Amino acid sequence: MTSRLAAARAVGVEIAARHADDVDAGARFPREALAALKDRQLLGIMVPESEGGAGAGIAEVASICDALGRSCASTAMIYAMHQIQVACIVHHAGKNAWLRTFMKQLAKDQLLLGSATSEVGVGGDVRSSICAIEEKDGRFSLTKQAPVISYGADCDGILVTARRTPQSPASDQVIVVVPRDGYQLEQKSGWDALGMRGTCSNGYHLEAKGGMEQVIPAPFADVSAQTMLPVSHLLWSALWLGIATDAVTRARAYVRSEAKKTPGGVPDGGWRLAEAASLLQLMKSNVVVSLRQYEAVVGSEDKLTALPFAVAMNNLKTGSSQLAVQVIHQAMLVCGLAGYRNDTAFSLGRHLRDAHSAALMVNNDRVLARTAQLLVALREDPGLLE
């Protein structure tokens, strides 16, 4: 783990950070950083050793997301999104021979995976699909209007959600793994966004074909509850932590530079730095505890779908997304105009813009509404050590 994390940190500091402003300004794919991650064999680390991967756990992947987030949020988000898709395959492939062969190819060739879970016409509800699997003679075809497929033009494969059959209700979904040669994309919209500009989250008309063995055996409802949602919340929170950490690092550097001008005194804004550091510690603690909670229940379907665990993961997402913005805002107040400007070593504009995406990725209002439903159904809150 130590060597892989060190490699990721080097990619962040030496490559991702160097190109981050250009990636943001041009809203372009961070090709240099992703090429370096591929070269260092960091894309397939979650694949089990039996399938040619490193068998890395969630904590290591989260640490890498944190490290990359300190340098380039778009690079970190792409890495996190990719690993979420890998986790879905790893945890739900079962004995499916095609999926296990695909995992080996993923690890060997360091394939980059994206996802098409959102769809035009469902109001942002990823647990509902209009498109459906059309099966004939063991083959499938599907057509999907996807308002967002992040880094779709640069993927080596996409995981696509769809109704199980044309007759299935909207909530009876499956998720199918489609390699690059199995789909076509026609771009329908661009990505000129406030932040996370390098994710290139364009909208596409997607047409896919392949064999029915490419469908993950478990229903998407199970894949989502047991893997996609908790892993998303954990890895996203880790990269948001990385963004916030770099903001505090810049604020601390600013206060140090000001302190040199008035030896023996605390510069204006010093107390805000202390407050930002306190919020950052709270954010980090939340991520660490949540990682331990996930590691304690991973592999147990009953515990992964238990109400207390679902509430905890939802709270991680909403809490981290709110704290990230608060920490960066405090850091900007510390740095003043030096943080507000885009042309200083203490600039925090990109950090703040990227962090504001956190509350919108699976909208916090929807997550909070779902949490409220779970809390009503929850009979009692588990003890501190449970």
Ligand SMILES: Cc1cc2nc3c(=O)[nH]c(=O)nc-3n(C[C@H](O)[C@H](O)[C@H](O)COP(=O)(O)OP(=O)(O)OC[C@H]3O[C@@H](n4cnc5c(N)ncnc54)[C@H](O)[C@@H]3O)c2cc1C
The other form holds:
Amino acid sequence: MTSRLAAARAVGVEIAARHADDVDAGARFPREALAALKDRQLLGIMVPESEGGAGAGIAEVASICDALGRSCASTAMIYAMHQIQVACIVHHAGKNAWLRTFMKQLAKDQLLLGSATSEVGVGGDVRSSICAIEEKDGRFSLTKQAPVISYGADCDGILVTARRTPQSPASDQVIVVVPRDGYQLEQKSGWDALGMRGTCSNGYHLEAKGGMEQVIPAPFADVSAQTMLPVSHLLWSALWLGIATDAVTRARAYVRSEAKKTPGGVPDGGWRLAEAASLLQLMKSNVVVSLRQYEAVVGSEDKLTALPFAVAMNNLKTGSSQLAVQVIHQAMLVCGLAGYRNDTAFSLGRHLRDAHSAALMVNNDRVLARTAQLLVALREDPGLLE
Amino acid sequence: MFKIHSEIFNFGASMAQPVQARVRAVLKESALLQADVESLADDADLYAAGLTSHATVNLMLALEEAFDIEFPDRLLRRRTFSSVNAIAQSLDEIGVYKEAA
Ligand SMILES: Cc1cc2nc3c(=O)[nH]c(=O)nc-3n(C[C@H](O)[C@H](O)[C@H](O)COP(=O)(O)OP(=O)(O)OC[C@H]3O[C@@H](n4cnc5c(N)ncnc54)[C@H](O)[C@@H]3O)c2cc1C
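Return the form predicted together with the ligand of this protein as a structure block, the form predicted on its own having already been given.
Then the entire complex follows, led off by the chain already shown.
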């Protein structure tokens, strides 16, 4: 275990877990946990060492998401979403001097980055935009109706997708990095949701301005296919795994307490606990294998955009999001009323509510429809260890 | 491969590059682009002309049908379908160009 992972675990157990119920009840930003993550320099770890970061890889960041997910899903989701934005900058800044300087600042000041990809009018289709970059004399302006920008009020910068020009078709998009002093947010809706309440995913009218050099040079299609999509699915799945793992831990503790009451036999919930543990292992294996698959192709544009890889990353997302809910449901059956109530050490309501966001966060139907299309084109299935 | 930018030369181009002309016909027939296919240069970016990644699969299927070929997995990349010339080059790799010429 790296010292960074150990530090993240400590933040999870000692800080995030302590405030998780209050964050959930108040639908408030998990400021204590995020301050602790900043304090331990865990926000900029993916920035390369040459730019003042730690050059951490995807597996380490995913391990941190898993660790945080066990304590406070909102904290973990905020951390994951932030790292997805960082990955887009790190992988696609190229030689762009502005972006490289921003990366340095990101590592030095531990900036927290948010995302405005969704847009009112296009539903959850991340690969189309209505808003467009309007360029004049090397400067751009941009207005976007964003139905959700998680922690929009608390971040230090936002990555925004838009059409390349006002004449461009909806699918010809770019993504632009806008630091805090480059945008204004007017809140249009709040976030009183079933779960992930601490992400404070309010809706905003966003107005941004800046220099054209803030636009990531690669088309968003490439940034999305090579980085945003796989990294999102990997980090989200890791934190959903964390939520499910904590549910199984609670179920195990429940069965243990029952076992103490009736020494000798296996308590009634034991079978279901075994089933939950088996599903959890399936989920974990999927995350681990997918991480290895990503590590094997990261850096190769060709391999990152190959069909079998895209299919694998989509399957990871739809699979993990469904398994998380199933595992927690099993754990709930094990704990019975003690799990259903909100006031016991075995409570699972928050876990279940948080996990239900997984299938909607880029709707599984949308992902499955895309996978179906890819499968039409796919010719061969890779071998066992390929 | 030489590139022709001017519309005036399109007639000449389709004579000299039958594959490009046939690719255009497929693009036009499949109606996957918002832009006018005829006004696009052979090296114009089809994604900038409105080809979505979703539509790329349909384009691939239409090309396979029209040319009676199969794209191998290694060619199923965004870049393969990025322009009329890129498509022609991939078809050339598969062996279409020689047959058509
Ligand atoms: C906790 C959380 C945090 C979020 N944070 C952010 C953020 O910070 N920034 C941001 O930009 N977005 C964010 N989102 C939004 C998210 O990424 C999706 O864009 C959003 O959840 C999709 O919204 P939707 O369900 O209204 O739309 P859609 O995805 O359009 O779904 C609506 C309905 O249409 C159906 N549907 C739509 N398209 C298809 C299709 N092709 N095939 C089959 N069925 C289809 C779906 O099944 C569903 O029933 C967040 C979401 C959540 C849950």
